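Take a look at this one chain, the form predicted on its own, written out in structure tokens.
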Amino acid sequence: MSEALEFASSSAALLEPYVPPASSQSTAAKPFVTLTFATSLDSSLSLAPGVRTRLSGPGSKAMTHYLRSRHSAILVGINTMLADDPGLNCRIAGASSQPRPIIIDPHLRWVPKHSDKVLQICRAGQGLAPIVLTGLQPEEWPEGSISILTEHGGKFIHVEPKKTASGGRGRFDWHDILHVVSQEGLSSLMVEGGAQIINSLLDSQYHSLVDSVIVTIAPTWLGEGGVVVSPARAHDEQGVPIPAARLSDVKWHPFGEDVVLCGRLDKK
């Protein structure tokens, strides 16, 4: 497996105002939610849908794993799971615990296999098996997938999809997602992506659910056609376009060649 990463205590101190408190309790009504991702100068997460794109340098990558050490769960969407085959664990040297992976997979597109990195890491004792949130009913879950996931200590949980106005595929309501996270005894959640997940959480109706935002900005342009972080357009009562979201209490910290932006969403 990959080698352990080091993250200086002086760097960790810079992030302290934006991470869950060490005394966070699982009995809280809502988990502490951190939205974090790496982006290019043109707000892209990757070169194209399904194309794995490395943006973080060594310093900001270590920072991301430190953030994982401070959260009890880490969440990604199904597109990230299929495109990246992520490990979803913490590799900070000396970490005392691992975050529980949460996968948003409304239609069970992920078919767990023993060769999946997240399950390999679990068998090696370096991470935890995922909880998969799906809109399918238990009788629709494939028996093979149930068997492999249960074998590793993971499981499926049904979440009722929120129907879209256009009649397309249902999406989960973030209140329902966080309710499940709390019910699982997880006191903090690190939301890492991908773009669909990030953009949905940046919708104004969910701003009150997000406790901090930590964004790594890489000094590169990916160009047109990238997967972009850009939430839906917002309008005022007169129908005039307004900014979809804005951060306050902002701090900027350099980590190698990258810059890390920390802030909190303005509550509307």
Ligand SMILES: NC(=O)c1ccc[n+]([C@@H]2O[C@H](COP(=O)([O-])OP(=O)(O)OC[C@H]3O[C@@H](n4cnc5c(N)ncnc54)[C@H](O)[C@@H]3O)[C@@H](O)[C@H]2O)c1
The other form holds:
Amino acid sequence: MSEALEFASSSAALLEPYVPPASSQSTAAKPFVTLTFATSLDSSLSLAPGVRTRLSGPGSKAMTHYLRSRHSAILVGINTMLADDPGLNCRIAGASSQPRPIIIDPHLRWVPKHSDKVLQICRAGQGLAPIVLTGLQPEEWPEGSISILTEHGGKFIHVEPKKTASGGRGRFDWHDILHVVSQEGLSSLMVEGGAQIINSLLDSQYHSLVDSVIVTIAPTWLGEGGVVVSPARAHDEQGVPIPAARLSDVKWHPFGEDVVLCGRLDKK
Ligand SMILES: NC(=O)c1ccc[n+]([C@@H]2O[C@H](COP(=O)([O-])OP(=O)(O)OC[C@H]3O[C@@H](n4cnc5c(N)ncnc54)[C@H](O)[C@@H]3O)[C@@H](O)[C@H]2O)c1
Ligand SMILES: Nc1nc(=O)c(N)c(NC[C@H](O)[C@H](O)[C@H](O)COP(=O)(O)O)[nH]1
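May I ask for the structure of the form predicted together with this ligand now, the form predicted on its own having been displayed?
Following is the full complex, with the preceding chain placed first.
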């Protein structure tokens, strides 16, 4: 039996309170959002920007694939897409469904190629083609990218970026990202990273959008220069610094040499 199947049969109950309820079809007002990633002891996701770094052991990696079997969509940022060439599929043998990959790529830095792992997996019938969220208007989308992506069943969707203080193009509002996810009929979303994606979602204005947090903690320090999860500083009404986020309803589960922390963001 594969690692992933072993996880699914023996440990799924531990995660049940933190994964989308089986009945959470698209009737809910917003998708069920799970923030999930693997981190080092010094809060790094990888050794350096663009350097794919293995943190999870086999048991907690199997858990990630179990989580992918329980969500209808999986979201990563463009730097993760470019650094990792991820498959973004559930690799539990016989998985009955696959998550829809969603790539946050505001400036369309990803140029889809047939050799991309996510598209190879799609052609093999073992995963789905990505939906790419971009701040560019359709007339700015490269023809070649449109044809390769649509050939695999993927697509581009425009999301209007927020305006910066100086009137420039800022980041996407997560309410708008989740509206697109809902519009696509996707009832649950696991946000896998990278750090900029996670830090952006951990901003206090978005805590109400996150239903659960599942973090794999590996017994390793990656050291200086890593890609760090550390959200923007928060302040109270008097401008005194306060914790940016805290989890409640916390459970810690050992998985091999890793420990998996499950919790829910305290709603402010
Ligand atoms: N350990 C893990 O669980 C894990 C998970 C994912 C990625 N990684 C690693 O993390 C690294 C990549 O992380 P990163 O922080 O550099 O990049 P990222 O993957 O978070 O992508 C960052 C880019 O996404 C876009 N983006 C992010 N938030 C946005 C928003 N709210 N609106 C619009 N656009 C937004 C911007 O273009 C930004 O430059 C890679 O090395 C990868 O291997 C590790
Ligand atoms: N759980 C987890 N443990 C890790 O050690 C690690 N490096 C990642 N990283 C997550 C990121 O999204 C990766 O790029 C994809 O998870 C890997 O790509 P696959 O989809 O599995 O092919 N995630």
